[in-house]
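To begin, one chain is listed below as structure tokens, in the form predicted on its own.
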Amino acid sequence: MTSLTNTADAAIPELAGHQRRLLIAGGVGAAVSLAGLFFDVRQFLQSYLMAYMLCLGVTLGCLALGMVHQLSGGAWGVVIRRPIGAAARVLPVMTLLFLPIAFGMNRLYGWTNADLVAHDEALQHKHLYLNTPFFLVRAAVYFLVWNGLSYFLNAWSLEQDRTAEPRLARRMQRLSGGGLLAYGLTITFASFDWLMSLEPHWFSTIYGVLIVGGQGLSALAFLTAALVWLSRRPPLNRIVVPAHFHDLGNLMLAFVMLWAYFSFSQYLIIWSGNLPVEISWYLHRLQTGWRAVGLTLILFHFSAPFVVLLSRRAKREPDLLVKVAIGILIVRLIDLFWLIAPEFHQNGIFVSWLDVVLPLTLGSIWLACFIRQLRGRPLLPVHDPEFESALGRIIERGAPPRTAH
């Protein structure tokens, strides 16, 4: 049991070196990206928004999955609970990283232009909601809710590690019940504010759940890749077995289908309605060079992972599963590119070097912060009341170490 209660920093000393290298990479990427800010502010902000929403999606997706596990239990969440908590604790950094979007919103959102609003009847009707002060107030509320949920869940989890107090588990379950509802509401309105309002004349009532599904998939893909890496190092190399990867593979498959269902439902409803205001969003993407991006999403965001994850063998093979997870994270970025970039490039598809550098930069910074948070706590919640029952069939007293591959 002693090895299980050691911090990740003590169990895996190499984490400190990885954190340092990622911070250096993030710093170099930030310096290079600043050059793009001076040359083309609008392109910088467009690329930054895309990269930011990917990192925020992993963070919030992990927070939501953590709350789901608090309510449902199960061995699938025990082995990834510490990475979930570490990802959620990056939220204060993501709050600070929202500032470039807040300061640059005049370059991103057309409804901030008073002259444009004055000559557009539709924007005038939406002005009570789409205005700068209310936009910033709503953003502050979103981050307050998300940071509050993360703070209390992680604080109680840390207290549980120290005291083994069983009542803390019930407290976290109660917060998670209301927290999931708060997450669903806040991320829905945040997606309307930060993404859908890029084209303020267009709207979709299913847009929020589409973003929620994407965030859940992003989080599962990241957690799967993290678990594969951790399972090859102590103490998880004695705990994680193929059944854990099988569970995560099943969850990824479910979220792949969920994302595809939401995406197709949005398309089908809008296309069958054939209303000029609504269908223009798709016409711009399907009758120009942006069609190639849409086809890429059909093939690699749904078809390919769906076929691979149907295989039981693929879901129990860590080396293959991590490739699927990394591929999903890449196509998640392409999906955000599909949602954001066409609003800024009306004449056809355009890919800027900032669309590559900024995701790598923010991703490096995010990973460095994640590792820093992961290092300070044990890799398993050994004092969780359900720990023994969830892993009892796997951990056998006196049994030799078992590996996940």
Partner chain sequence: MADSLQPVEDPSRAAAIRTPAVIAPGHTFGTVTDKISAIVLARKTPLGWYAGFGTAMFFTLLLLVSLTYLVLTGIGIWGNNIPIGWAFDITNFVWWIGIGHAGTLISAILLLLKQTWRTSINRFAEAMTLFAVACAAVFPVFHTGRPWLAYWLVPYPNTMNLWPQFRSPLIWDVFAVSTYATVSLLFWFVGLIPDLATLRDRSQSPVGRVIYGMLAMGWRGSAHHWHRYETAYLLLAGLATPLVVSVHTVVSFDFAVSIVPGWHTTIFPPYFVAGAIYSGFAMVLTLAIPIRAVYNLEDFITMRHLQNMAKVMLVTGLIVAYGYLTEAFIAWYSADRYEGFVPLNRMIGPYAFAYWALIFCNVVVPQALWLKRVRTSVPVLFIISLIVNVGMWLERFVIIVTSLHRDYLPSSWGLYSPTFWDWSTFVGTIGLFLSLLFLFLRFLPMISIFEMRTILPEARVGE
The other form holds:
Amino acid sequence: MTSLTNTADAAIPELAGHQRRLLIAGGVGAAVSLAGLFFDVRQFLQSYLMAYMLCLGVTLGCLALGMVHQLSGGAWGVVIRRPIGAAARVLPVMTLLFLPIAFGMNRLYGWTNADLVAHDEALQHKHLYLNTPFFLVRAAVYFLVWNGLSYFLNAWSLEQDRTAEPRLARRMQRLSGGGLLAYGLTITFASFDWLMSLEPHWFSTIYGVLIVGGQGLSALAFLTAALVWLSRRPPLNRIVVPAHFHDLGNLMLAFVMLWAYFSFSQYLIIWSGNLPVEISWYLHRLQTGWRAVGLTLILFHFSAPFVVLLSRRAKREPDLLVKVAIGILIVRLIDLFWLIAPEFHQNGIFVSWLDVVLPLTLGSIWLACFIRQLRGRPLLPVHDPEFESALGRIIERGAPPRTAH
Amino acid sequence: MKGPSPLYGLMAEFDDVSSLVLAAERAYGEGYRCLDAYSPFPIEQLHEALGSHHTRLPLIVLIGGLCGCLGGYALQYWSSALAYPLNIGGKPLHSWPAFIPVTFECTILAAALSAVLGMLALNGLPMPYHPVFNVPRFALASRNRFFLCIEAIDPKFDVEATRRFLETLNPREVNTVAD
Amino acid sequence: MADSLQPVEDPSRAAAIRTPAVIAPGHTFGTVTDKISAIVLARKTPLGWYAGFGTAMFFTLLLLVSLTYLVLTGIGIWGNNIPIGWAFDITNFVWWIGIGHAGTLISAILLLLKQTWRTSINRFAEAMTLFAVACAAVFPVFHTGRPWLAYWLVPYPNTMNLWPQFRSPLIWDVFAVSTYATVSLLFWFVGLIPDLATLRDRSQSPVGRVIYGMLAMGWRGSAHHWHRYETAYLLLAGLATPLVVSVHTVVSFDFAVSIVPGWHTTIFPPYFVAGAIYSGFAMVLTLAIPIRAVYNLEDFITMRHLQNMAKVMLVTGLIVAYGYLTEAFIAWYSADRYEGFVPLNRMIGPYAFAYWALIFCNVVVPQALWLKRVRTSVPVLFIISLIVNVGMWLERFVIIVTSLHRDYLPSSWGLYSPTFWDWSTFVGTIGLFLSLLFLFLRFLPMISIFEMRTILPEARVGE
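Cool, the form predicted on its own is there; where's the form predicted together with the partner chain?
Full complex below, order starting with the chain above.
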């Protein structure tokens, strides 16, 4: 049992090297994309917003999944509890990385333009909500809530590792209940502020739910990939069994279906109503070159992962599952591209080199921070009240060979 | 005019789950292949112990679901776009978004029907008569007793030898099952 | 079991972490079987059952009278008229369908999530689903005015060259609700087969043996059968889960694909589904609490069940509240005067009492469930569940009536008030629901016997 309480750094020495390499890659990417900032500020900000929302989605999705697991329990969560915590602890960095959006908001959001608002009755009506100071105050509140949740959950979890105090589990549960409520509300309004208001006339009440679903899916895909990687190294190679992947695969399947369900519901309702202010959002996406992106989403954000994840074999085969997970992360980026980019290029599809470089850059930086956070703590929460019932039998017996079905 | 009734097999009765699973494993290991175990609730290991393989049911359900999916869509396309074209709200005759809900429902309906009918068919149910019911104590198979039956058609079956073998498994009792 | 992650349900452990077990200690295969089947196989029917069934039948007769009068006279006997073309009928339809959803949720989703606490409540929750769907179906069928022509809703080759309009959400309803009824029936019946075999083997009366025997179809508990049975049951659960979501989604489309302000909003599908589960769990609690008391089933329907259902109610109630919030916010944010008018009209218009009562019942009262003291108090839970049932009915009433009574054109505004026959039909369906439930309690095992056996400690191999 002693080796289970070693920190990740001691168990997997190569983590430090990966962190360094990722940081260098992130630095190079940042230098290259800064060049883009000089050519086209607007394009830079637009691509940055997309890359940022993906990384934020993984971070917050992990935070939310962690809180869900505190409340629901289940063996699926025990083995990914530590990656979840590490991802949530990237939040302070994500807070800093929001600054370019805050500084660039005048170029991103049309409603910041006083001339435009002066000639638009609808925007004048919305000015009470869509104005620069209130936007910044709201953003500050969101980050305060998210950082607060992440801070306390992680601090208590660290204390649990040290003291094995059973009351901490109850305290974490209690915070998670209110925390999920706070997450749901903040992310809804954050998605209205940061994404929906890119087209300030358009509105959709399901938008927040759609973003929540997307964040959950991003986080699950990331965690699946992380678990596959960790399961090949000590100490998780003795712990993780195909059933863990099966559970994660099922959860990904559920979220793929949820995403499709939310997206289709929004489309069907707006398509049927066909009201000018609502349908315009789809018109410049579906009657221009952007249509190709829409079709890509139907095929690769829904059909392909859905069909693959239906198969029991695929969910229990880590080599295959990791490919699905990485594919899902890529289509998550394409989905954000679909939400953001057409607002800036209404006449037809346009892909900038920054749309590729910035996600890679932010992704590398994020991953480096994640690894840094992962290294400091053990990879398993041995004092979690559920640890024994979830993994006790596997540890006693020694995990069966992973190829077994 | 009661002659000796033909034999269906020999049935051993057990008190608990573990004995039945062990007995099934032993009987299979002994080389018996025509055998079945009866229990008042599903036991995952039992099925493996009897050496049977995966069921074809998921495939049947998949095919059923696909038929429902295509059938549901075709029904709507045919009636809305071909047989009875009507201009509704200026929407195109072939309006795929509006066809999704019914297509989905048809998929689920056909798949669910295939699951239930497929399960019953593969299990050979309904079956009003089966020899195992001739053993009076078998009524407890739906309460709290566990039974292992080695059938007479098994090539290795021999009334005396098989009974002796079953007696070694610590059963509560061994009964002959009339056909 | 080589790599199953099924958590170990260990009574001593459950006590250590202070959560009540899903089954009281000390039970064996025999006692579980005997206790549940005895309710069905008892020769003497308890007097209380006759009293309850009699009362329920009285209201069922009221339903028959109301429907007979409706068919003889026409739907003019109801209060709905243009502009409020839908009122009590659709409110009741959506309410009943929603109630049914908890049954499917408990049996399917909780099975997929490997929640063992579903076991003792799934059977009667599924029965509740079937009866609720039956009650729901009464309303649209009779609202057609000519229910004997209701089969025109189904596409079939006919000499009249008559085809349903597949772009109307009402035809989606026909498919969704009939699929839902069929699949729920299949799910329920498949779950019953092994228990019917138990009743067949234990029944003392020849008639009972024959009837249960026919229904059990010769089930004998063979290991090969169990394997396919479990596969089929899991597949059905996998199919029923998206189905239950789709049914209330289609119900929400009835409203959302129109352009009526207050109906046409994209949050409707998930928010209706959450509302359905919310009201369904409230109804399961409303029924489970008296049933466990009357039939002494506290060993099987433990505090753990009641607490978990309370938690599900709290979560779904919060999702519903989230729906109200985004709806109201976006109505303002849209800068559309008709959209913006809807929440105002709900809050201070002629139906303001219904709106505020709904907020009280659905949003304010359930917040008490945050407290563990409330979740563990049976009478308080019972009262909250009743309040939520009322609140969810009011929600549908508010959505339907307040949106219709004042839409775009002030010259065509109107008011709706229910007539005696509106009420009698609604109350009558409650009678029908309870009558069916009483029959079910008397003639079929209300708790899945074979699944209860699987959660006993002695069901584990090698111990």
